[in-house]
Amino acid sequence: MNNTPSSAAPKLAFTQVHRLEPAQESAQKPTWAQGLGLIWFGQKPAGWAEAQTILPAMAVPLPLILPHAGDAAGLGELWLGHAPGALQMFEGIRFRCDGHSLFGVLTLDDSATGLQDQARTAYDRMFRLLAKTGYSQLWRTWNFIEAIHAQEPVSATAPGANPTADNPSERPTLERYRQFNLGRQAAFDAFAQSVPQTAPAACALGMPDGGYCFAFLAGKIPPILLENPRQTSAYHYPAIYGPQSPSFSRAALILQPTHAVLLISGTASIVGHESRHVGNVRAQTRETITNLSEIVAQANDRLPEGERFTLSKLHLRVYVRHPEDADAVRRELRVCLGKQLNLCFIKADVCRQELLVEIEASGQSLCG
């Protein structure tokens, strides 16, 4: 799949950057004007300041896993539009919208704020964001936490706590990401969002440090949102995984008049709700790739005529808790969908401790 823009391409799109070239003109290398957004990981690279002024651009203080495919230091995905306007603020997100999508980022790093009041604040924010610029339907999300798996007092608010407890050492802890998932929801809930109808692709991962880095993708046509008949609705999961389930989809298909754009979420090894393969990282990479390859075949089957989605063609951005395990990992990948794929390896932790690796995927077809 071709991934770079031209004048037949749809409104929705993305490549893979290694460098940022502003004064780049050439069709085979988009400029920062053709930019709704870009993710970044690893070094930042030079002009990174400067892609700042232009557009919504975040730094996700994750290290990339070498070699990968242009063996840099750092990578982005750069999400790209047609004739997007000027960069934006609203309650701290940095936005970009062209009259079809919109794309946001926002960092909140205040260590004195727990994070389910974090995420409550961001996705707050950001649904109202969307009701003022009327980009009304929620596609992706990408959630990137610091300390994921890290026990914190819960906040006032939260479920079992008490209310009058001013001092927080009063207050029980709870992991994180379990926190995490109740500001999330309560986001959800203020909004009058129903989840099954309305939560979009996401995925969440830890980091080392950076507090809590923000990103999000919407638009103005309501998304095709997918499930795995092999796995439990994650909104759906068993309270052995916390007070509130996690609040996303599988995957988001958009349907453009010339092309779809799929955007799988953070996919690890799940079977209904239970982690399998612990302590096995080939056999975990292996049943992550038996759910995308489900979640894909969901997706060709909602396609109208045209290019079906391939697995082996989609970028896959793979997260792996220990680097070590990264040549295995690569080793099962091209086993199963042979050796010219689109990959980055990325050190992350995992949203469940048992988990080695999770994979997140997007590709483009042709419609019509």
Contents of the next structure:
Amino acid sequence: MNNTPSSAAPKLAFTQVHRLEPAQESAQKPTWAQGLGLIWFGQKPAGWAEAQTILPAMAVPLPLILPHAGDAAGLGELWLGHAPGALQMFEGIRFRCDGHSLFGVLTLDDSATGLQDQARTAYDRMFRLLAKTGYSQLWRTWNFIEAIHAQEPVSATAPGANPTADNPSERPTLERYRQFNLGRQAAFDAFAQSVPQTAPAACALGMPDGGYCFAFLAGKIPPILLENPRQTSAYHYPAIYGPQSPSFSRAALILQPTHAVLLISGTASIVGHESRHVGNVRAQTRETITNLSEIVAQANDRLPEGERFTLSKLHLRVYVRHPEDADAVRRELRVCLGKQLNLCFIKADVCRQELLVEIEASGQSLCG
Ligand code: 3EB
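Complement to the form predicted alone: the form predicted together with 3-(2-carboxyethyl)benzoic acid:
Once more the chain from above appears, this time first in line as the rest of the complex follows.
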């Protein structure tokens, strides 16, 4: 254990992990067992079952696209705090906290329940947990959704549904992503979370199976929520994208006394509220980079003197709809941002059908 005063203060950070086996842990590097939580992509690593008994760990059943750093078939994003307490359970949520931040995971995989109800359930449970534990500030959510584009009969409680129609086949259908937005917002409403003031950074991606995988990061200090002047705030998208606009902010900046963490939401080729460059993955990538750069600039405006984030130094997670596009996306990123990038490519469905690529970014300032 490091005993310097700055390390004694609870401090959120993250790191990438390629494996969980103890042999790979060193005294310098924080071990996964000290993590607040873990999000794993691709093939589950050896030691997964043990990890799940120690920290909230979510395996997202989406494949990595090689090559990438380490070339492992699986890759984890490990969230670190300071000496987090034991793994706890609350209404199916597995969580861990350290006095400053709380990380939780929940997977709902009951095919009898529609996605609107699942989203409502997941966010309701999360808000109950945050209220109970005092980590009242929601910073970031991750949403991975089976068959995100599929049409599904709306919930009996949805606007326009006939509440007396018990048989789902008598109800109208709505795309699952749009149902997700209804359920998510209903939870924000139920817990009196006024969305422009509290919508967290987020991502919402589709996958072939796996139900609904939900992870979240919350804390005791309020996030600085950022928007992108080039883009309509997602919570103000017009109704052509669905009856309920998505409840997320473009980024959350966590200003800790000695250390800032920037959490940029999934970002795509959207200007205003419209998808741009339909059918052109390279142009979509460049537009996405412009959006990310603007969000980074917004974050830098809010940082104390002397501190800067640089897009090319952030961890970038790139979701591509078609794995064969990954090389073109990587080329564009390297041309625009340089060759020393921290990239990870994942095959996933971006939540508007015409979007081919979405990039999320996370960074931490070096001080502290
Ligand atoms: C967009 O900008 C692309 O519904 O939580 C990105 C990040 C997107 C989060 C969400 C959706 C979400 O609208 C899609």
